[in-house]
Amino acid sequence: MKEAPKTALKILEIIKGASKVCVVGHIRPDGDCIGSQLALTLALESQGMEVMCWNQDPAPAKLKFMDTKGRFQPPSSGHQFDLVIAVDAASYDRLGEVAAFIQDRQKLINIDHHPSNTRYGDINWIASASASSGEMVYQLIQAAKWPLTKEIANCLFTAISTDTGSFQYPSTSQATFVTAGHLVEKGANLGMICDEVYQSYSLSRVRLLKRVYNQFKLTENNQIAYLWLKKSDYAKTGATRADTEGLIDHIRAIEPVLVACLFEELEPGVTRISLRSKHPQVDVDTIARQFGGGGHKAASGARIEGKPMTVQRRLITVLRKAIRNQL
């Protein structure tokens, strides 16, 4: 196993001495997330800690799998904590409705692997060499030599899988299969968590994305695609935000499409942007920086005011300019 780092054991010494601990991770939770968030938790609590489990939205319903006893739940109020983690959260903002109840607390501890961190908690780990939080959490736990459960290992193998595109993205690593293969040693259970991940579709997700394969247009020699997601697309298929992870992928792989875009409508004047990159020197995390966002090199995000086709221009405008820069 590779040496913890320094920050990683100062987080342990910490954690030795707190008793009651929340765990906190990023709104509209993916598979890193929740597995990360779930996967400290178990560990924690096998150290006779007292530990809450909070995340401002419920986990998709492709994810409640992992949370076999209800343990991924709502805040709530009138608690006190020695010592809150934040995992796989680029940014206090990100924690939405969660930050008003942790507010009572000893220290922050901030755990991610994200290059837009923005570094605010007491104790920063930020690890953008890693392919996921889980991958951090693992090493967390190894480190601290506390049990490795076949709960635990399902937990972080599918933080691991769903945010690497299931070992497809060039953020893998060696130490991430590495990694795997010891989750896979240790219990987690391959088939169970392929079907509920990627095979267990609901059919409001498949009309959705039967608009996005009606819909998405292409540009700049068919080296962009994107999308609109609007309100009208959930109400006419039934499908929830929940069925939208994971649908960018199906434009970004069409074989001439360099960068593939999802634009969200959220609310009047409110557009969510999603990016994915398949051009190594196409960097979308520094052009979801420039609206605000971040991310990874490869995928980003970010939430840009303004009338909707105005963001679609700005936002085009740019990509085409990264793409020319490089071609």
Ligand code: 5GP
The other form holds:
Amino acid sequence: MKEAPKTALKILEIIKGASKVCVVGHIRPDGDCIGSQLALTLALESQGMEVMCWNQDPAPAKLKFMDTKGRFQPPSSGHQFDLVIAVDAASYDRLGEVAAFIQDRQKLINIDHHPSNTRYGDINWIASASASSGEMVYQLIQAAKWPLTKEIANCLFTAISTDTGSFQYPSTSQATFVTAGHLVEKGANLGMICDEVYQSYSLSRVRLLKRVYNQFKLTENNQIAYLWLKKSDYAKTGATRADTEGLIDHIRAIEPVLVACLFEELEPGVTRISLRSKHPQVDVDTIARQFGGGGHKAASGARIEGKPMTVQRRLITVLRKAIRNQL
Ligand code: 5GP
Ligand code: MN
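Return one more block: the form predicted in complex with the ligand, after the form predicted alone shown previously.
And the full complex, kicking off with our chain again.
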């Protein structure tokens, strides 16, 4: 196992002096965020701390299996915390509505693997070489010698599996496999997790996917694929936001495509974009940052204001330039 860095040890010292803790994560939480939040919550509880596990949004149905004790909750007022720990959240903004409920605290710790992390904590442990925040929580639990229960192992395995695209993205390292192997040894139920996460699509998602295949567009010599999700797509298929996770991978996987982009109409004049790059020199983290967002080199996102077609034109222009500069 990789040794925990000094910052992680410092974080452990601070945790050991705390008794009331709140573990928070980013809006529209994914498997890495939920798994990391829950694993850390359970580990701290095992040490006798009082722990809240808050997120603005609920866990998507297919990730609820991790929360066997119903710990993943929306925030509530009237709490004082010795410590707030944010996991997998690249900026303070990404905590969404939770931010207003964690003001009364002694310290804020920021544990994350996004290179675009804005270092908003009092202590920041940012490991951009880590493929998931789950691996960082694993390192922390191991360094502290806290028990790695079966339930914690399930949460961390799910975190790692989802953020590495089932161990496919180049961010997956030897350490990722060693960690995942140890989690299986500790009882992570690989069959159950894969069944829940990858083999249990809702019918509404499949209907949405049909539309995706009908509607996506290609440009720049088939090297850019893009797709719009409009309110009417949700209305016509019965799909919800939770059904959109991983949709972009279907257009990313087309052989000549170097960059995939998903545009989603959030409200009139606000578009969410998701970007995926398959070209090592086309860094979509840098591109998303130009639009006020961020993420990783190969996967990023942003929220952009403006007319939908203007947003599309601006973004496609930047993507074209990024590709032309590399070829
Ligand atoms: P997704 O496309 O799956 O929503 O996000 C891909 C990656 O980009 C994730 O690592 C996510 O944290 C990051 N990301 C998505 N949207 C935003 C955003 O609005 N701001 C920032 N800073 N990062 C984002
Ligand atoms: Mn993550």
